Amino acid sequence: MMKKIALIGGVYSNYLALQETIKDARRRGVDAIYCLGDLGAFGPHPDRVFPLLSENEIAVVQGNYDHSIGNDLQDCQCGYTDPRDNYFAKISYDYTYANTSGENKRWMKALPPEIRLEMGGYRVLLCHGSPRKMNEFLWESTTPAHFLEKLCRDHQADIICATHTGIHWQVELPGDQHFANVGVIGRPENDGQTHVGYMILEVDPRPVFRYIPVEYDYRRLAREMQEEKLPEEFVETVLTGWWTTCLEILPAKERIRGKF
């Protein structure tokens, strides 16, 4: 029975961070590694992600990006409403779609929208945005506990783990239920730091979440992004740790922590 798992959110084509995350998780003795989706977007060379997932037997939940790319849709279904955010999302999506092989598109199309497992008697549900909607944004400052309790109840889970927002957080709910946003490894968390991070969930005997920062060669990633002519706004985020795009989706408390 598994007691300790690694949970990776949004890869966003950052194969360099994925390599380091896998190494770190293995060093920490996890029983398995799971990825909660959004393999492409933002970064360069999306096809470099897939061999790492396959070679390390990482099970993957289908994110909105994976669903869109796999089904040949016109956009990422990211859930943005601001025109500027959608402008950059379109650039990112078109690049990722054009640089993802047909084989990998078909593989993403077949990914499951959720993964369920049991850890020490706890029912664990892994999803992308939320169990009810793949591209739902759940923020620490605006998501009430009673809503998360309802998600657990409606979806028969004691622990729900998601990603999608790009910023990690977790909360213990009444009745020994738990929700965690595991963050992403594709880009920094809008905190002025260049590292990324993932989460470890350990159940022994009760659930404990630990957020693990991961250092990687972000300067190399920035160079490759520039070589691929991705937006300088994306490159700036990698080099500074501050978001320059996707800002309008942030609630007030999350946005005020950033630079812009």
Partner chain sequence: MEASPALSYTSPPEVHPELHLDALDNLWFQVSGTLCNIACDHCFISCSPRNHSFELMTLAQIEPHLEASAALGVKEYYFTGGEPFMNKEMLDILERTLRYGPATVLTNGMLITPAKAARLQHLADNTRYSLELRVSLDGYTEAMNDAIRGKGVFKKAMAGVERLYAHGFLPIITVTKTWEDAEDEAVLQGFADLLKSHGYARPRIKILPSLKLGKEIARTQGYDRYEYVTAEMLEEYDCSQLICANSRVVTNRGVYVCPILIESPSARLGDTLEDAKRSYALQEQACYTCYLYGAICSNFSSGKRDA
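Now show the form predicted in complex with its partner chain, given that the preceding structure was the form predicted on its own.
Keep in mind that what follows is only the chain, not its partners or any molecules around it.
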């Protein structure tokens, strides 16, 4: 029976952080590693992520990026309205699409929109944005507890895990129900720190989420992004820990904490 699992959010082609995260999770003795989707975007060399996933038997939930790339769609389905955000999103999407092999695209197309597990009697639901919508943003400051309780009810789950926003948080709900946004390992959390992070869920016997910061060679990632001619704005985020693009989706509280 599984007691302890690692939950990795958006990878965004950051294969260097993925390597470190896998090592860290193994060292902590997890029973299994799951990834909640968005394998590409933002970073360099998207195809380097896939062998790491298969070698380590990591089950993956489909993210909106994986769905878009896998189905040859025109954009990432992030729903930006700001022309500047759309400009950068398109650069990132076109680069990722052009540099992902046909085989990997087909693999992403077939990924499941959710994974369900049972841990110590708890029904665990892993999804990308939310259980009802792959590209729904669940931010700490705009997600009421009663809304999460409804998701648990509607989707027959005691524990829901998601990613998609890029910033981790967690909450315990009434009735021993739980929600965690596991963050992402693709880029830092808009807090001026260069590390990324993932979550460990341990059920023994009660569920406990722990956020684990992960250090990786971010200078090398930045260098490779520059070599691939990805935007300097993205490189700046990797080097400084502050988001520089796609800021419109941030609610007031999360936006105020950032620099831009």
